[in-house]
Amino acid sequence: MTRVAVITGASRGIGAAAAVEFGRLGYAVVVNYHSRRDAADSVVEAVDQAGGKGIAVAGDMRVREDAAGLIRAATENFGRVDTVVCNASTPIKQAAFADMPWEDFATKVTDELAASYHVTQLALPVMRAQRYGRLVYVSSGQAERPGAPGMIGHGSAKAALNTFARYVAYEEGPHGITANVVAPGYVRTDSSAAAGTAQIEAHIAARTPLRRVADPLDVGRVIAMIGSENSGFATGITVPVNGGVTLAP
């Protein structure tokens, strides 16, 4: 039996680094974009090199039919769904509280869920059929505290994330389906080298034990981990992937 993992915004970054990993461990992946599909015939390309087998699969994961026509996907090419990984990402709109308009701080907190209530909602019923299924949410550390000005819209998203995967884990243990948090801290992506972030890079690194930053595979990895048949009695929790930042002054 193939396993199959479906990984929404998987066309770069994080979400690419998970499905080569998933490939790697033999697994169907269903790589999700929005609008990038060059991008994400790329990834399919490398999971098929890695040892799995990729199919590129459009949507917005914010829209329901377009989170049915993703699972849709996966069951009519693969049969099954194993492991569901929540990665798409939605705009952050950075502003101190005083600043902020309540349009935009609830755009960003409703965006974030309905990214991953959808296609969590739409999975069950296959997970639930075949008694097994992985669902793993990738979250921040900005959840748990503060880590730049300007952010307290994409961190109480971002919690309120984490509290929805506990009550998932909750309800769907007795189906044989887990659910999890990763929760990455600074990772160097395409866009945040374009950005010129090299200060920021340094100070971070020198706060952090393992005296680096993430890169997308480092995160890819915890997530296929998280997300395979490895990990069978762990659910509820959040993993944080960010070298030991936190366990500094």
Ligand SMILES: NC(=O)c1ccc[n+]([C@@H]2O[C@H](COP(=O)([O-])OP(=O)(O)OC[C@H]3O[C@@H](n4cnc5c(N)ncnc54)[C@H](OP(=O)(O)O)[C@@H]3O)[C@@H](O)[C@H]2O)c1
Second form
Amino acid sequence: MTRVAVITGASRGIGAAAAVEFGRLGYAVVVNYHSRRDAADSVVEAVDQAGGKGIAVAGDMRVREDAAGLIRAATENFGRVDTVVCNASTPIKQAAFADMPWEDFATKVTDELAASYHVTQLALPVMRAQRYGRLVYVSSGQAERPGAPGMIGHGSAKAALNTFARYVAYEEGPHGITANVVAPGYVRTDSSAAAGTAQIEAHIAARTPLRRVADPLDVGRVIAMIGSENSGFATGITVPVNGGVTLAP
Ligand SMILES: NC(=O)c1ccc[n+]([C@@H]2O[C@H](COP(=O)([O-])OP(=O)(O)OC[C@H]3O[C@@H](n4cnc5c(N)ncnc54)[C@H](OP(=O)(O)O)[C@@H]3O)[C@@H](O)[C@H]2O)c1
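With the form predicted alone already on screen, would you show the form predicted in complex with this ligand?
Up next: the whole complex, starting with the chain shown before.
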């Protein structure tokens, strides 16, 4: 039997790295993308080269019909849904709380939760029928403590995601389904490049016990570990992937 992983926002960054890691484990991988078909096609090629079988599927994960299309693509092409990685990056509007309009805050929190809510709920009937499922939510260390100014919307949204994941773990455990959170610190991707600079990276690396910032593969490997068969008795946990930066005073 070939295991099947569905990964949202897998055309770039952390999602792309996770997709290739699942390919290395021999999985069939549904590579979701939002707008960059070219990038998703390259990831599919990399998944195939790694030993898996990839397909690219477009969809905005905030939209229920698109999430349904993703799960349908998995079942129609591969017959199962073993793993869902909720990773899609939703837009961030950075502002200090005092200056943040309610609409921007509410949009961020709603987008973040919608992008996990729909695909999770739609995958559950398939996973329950299999009596097997691995749900992985890509959160952020900023859910636990402020990491940078202007990130209150992002941090609050990710904190809500962490709690959502624990409830899913609690309710779905009896069906053989696990739900866990992977919480990266700063990772060098297109999203962080928009906010980060070489100076910021150097500052973070200097405070990090492992003395560097993460690349997407650092996180993708942990997602594949938590999202595969080997983690069958771990559920409702949050795994930080941050080089130990939170150990710093
Ligand atoms: N980078 C960091 O430092 C960092 C730190 C902590 C947590 N995270 C979290 O890690 C996750 C991935 O971030 P990243 O930095 O790897 O992002 P990224 O490199 O900017 O890539 C974003 C991915 O999300 C997709 N996407 C955007 N909007 C989407 C939507 N509405 N529906 C489906 N897919 C959508 C993009 O698709 P297209 O390519 O088609 O546009 C792309 O594949 C996010 O949840 C982010 O919050 C990142």
